[in-house]
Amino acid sequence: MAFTNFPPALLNIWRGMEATHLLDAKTAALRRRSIRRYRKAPVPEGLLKEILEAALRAPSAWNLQPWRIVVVRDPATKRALREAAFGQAQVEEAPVVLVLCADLEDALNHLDEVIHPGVQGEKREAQKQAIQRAFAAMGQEERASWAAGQSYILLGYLLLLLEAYGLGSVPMLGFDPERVKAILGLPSHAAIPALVALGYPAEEGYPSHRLPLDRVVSWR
C-alpha cells in the first residue's frame, strides 16, 4: 500500500498491525462492538481503499451490486451530516463517515458492468431482459427498498472488515435521508440504508450483549 502525508510513527504502527494483527472473520465477529468516540489520528486513504475493495466482494442478487459509497472526511460536510443525523456527535468527530447509498436505477442502467464477462451472446441478452422484467413491475419506491435490503449485506461485510483491520465503527440508521441526499448531491430516487462512523477507537465500547443461540435458532 502507498501512503502519503501520513506521520511516520503512525505509519510504522499500522505496518506492524498489517503484518501481525489482521483478525480472522470469527475473531472480528466476536470482538466487534459499536464505537462512538475516536482518536484524532487520520485513517490512511490506502487502508480505506483496501477495506472497501474487500467489502465490495459482498454478494447480491443477480450480482447487481446496487450499493454506492460516499467517503466523507471533509469537516464541514461531516458537520452538516451531524445535523442531518439528529446531532449524533460521532458523525462529526469520527475521522471518516461512510454514507451507504442504494441506487438500483444506476445498476439497471449499466447491466453490462455487472453481468459476468463469461456470459456472452444470446445468453447475455436473455439475462439482461430477465433482470429488467423482474423489476419492471415494481414502483420506484419498491425498487429502492429492494436495493437497500441488498446493501445491508455489504454493511455486514464492511463492519467485520473494519474490526479485522483494527478500526472501530458504528452503523447508524437515525438520520434524515432526504437531508443526507441534499448535502451530498445524491439522486432523489436513491435510498440511504446507513451511515457508518469509523476511526481508531478512543473507547472500549460496551461489551456485546446478544441472545443465545437456542433463543434465535431452530432446527428442522
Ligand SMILES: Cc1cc2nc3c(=O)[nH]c(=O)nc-3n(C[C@H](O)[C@H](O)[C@H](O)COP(=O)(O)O)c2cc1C
Second form
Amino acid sequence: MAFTNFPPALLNIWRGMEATHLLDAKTAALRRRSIRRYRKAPVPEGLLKEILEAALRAPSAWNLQPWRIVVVRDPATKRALREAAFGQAQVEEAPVVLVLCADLEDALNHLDEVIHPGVQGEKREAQKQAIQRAFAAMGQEERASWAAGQSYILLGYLLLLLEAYGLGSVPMLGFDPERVKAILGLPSHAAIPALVALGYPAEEGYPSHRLPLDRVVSWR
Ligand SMILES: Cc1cc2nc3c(=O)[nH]c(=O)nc-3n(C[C@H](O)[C@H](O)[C@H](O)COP(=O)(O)O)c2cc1C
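Next up, the form predicted together with the named molecule in place of the form predicted on its own?
To see the whole picture, the full complex is given below, headed by that same chain.
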C-alpha cells in the first residue's frame, strides 16, 4: 500500500490501529531478522513509548534495572553516531536509533527507586546494604560489564517487541563506545551494550541461519 498521499495525522492514527494487531511471541521470534533499510515514515512517539514500556518489564538481578535508553531522532546526531559506528549507513538512515546505555553507578545511587515498595523498614535497609556489599569489590570495568550483561536481557525483549509491532530493527556492536558517549554526553563510567536502528522495514533481511537445537541443548 502506498502512503504518499495520506495526511501524516491520519497515517499515524492508522498505524496506531495497526499496532493493536500484535504478533504473538513465537511468531515474532520466528519472523524477526535484522533489518537495515527503512521506509522514510516516522515512527510515532506514542508507539515507541508503548514498546519501550513493555520492554522495560525485562527482569534484572536485584531488580537493579541498570539500563538507560537514549532515543535519537535528530538527523545531525544520527550522522555523528554513524561516524562513531564506522560509517554504518543504517545509523543515519533509520528514523530512530536507540542507544542502550548501562549505568550501574546511577542504579546504585538510587536504590530506593528499585527496591520493591513492599520491602520496608529494617528489611529494606538490609537489602540496600547487601546490594552495596555485592558490588563494593568490583572495579569499574567489571561493574560496567555486569550492567551491560543485564542490559542485553532488555535488548532481547526490545527486539522481539519491535518485531511484534511491525517494526524492523538491527542491534549493533560495531561502534566506538567512547565516541558515542562523547556525542551524547553520557557518563564515562557507563557501558554502551548496543545501538539499535529501527523503523518501518524497506527490506526483508537475510533468511535466518541458526544452529539446530541438538547442537545447543543437552538434556541430563
Ligand atoms: C549484540 C549484537 C551486535 C551486532 N552488531 C551488528 C553491527 O554492528 N552491524 C550489523 O549490521 N549487524 C549487527 N548485528 C546483527 C547480527 O549480524 C545478526 O543479528 C545476526 O547475523 C543474525 O541475523 P538476524 O538478526 O537477521 O537473525 C549484531 C547483533 C547483535 C545481537
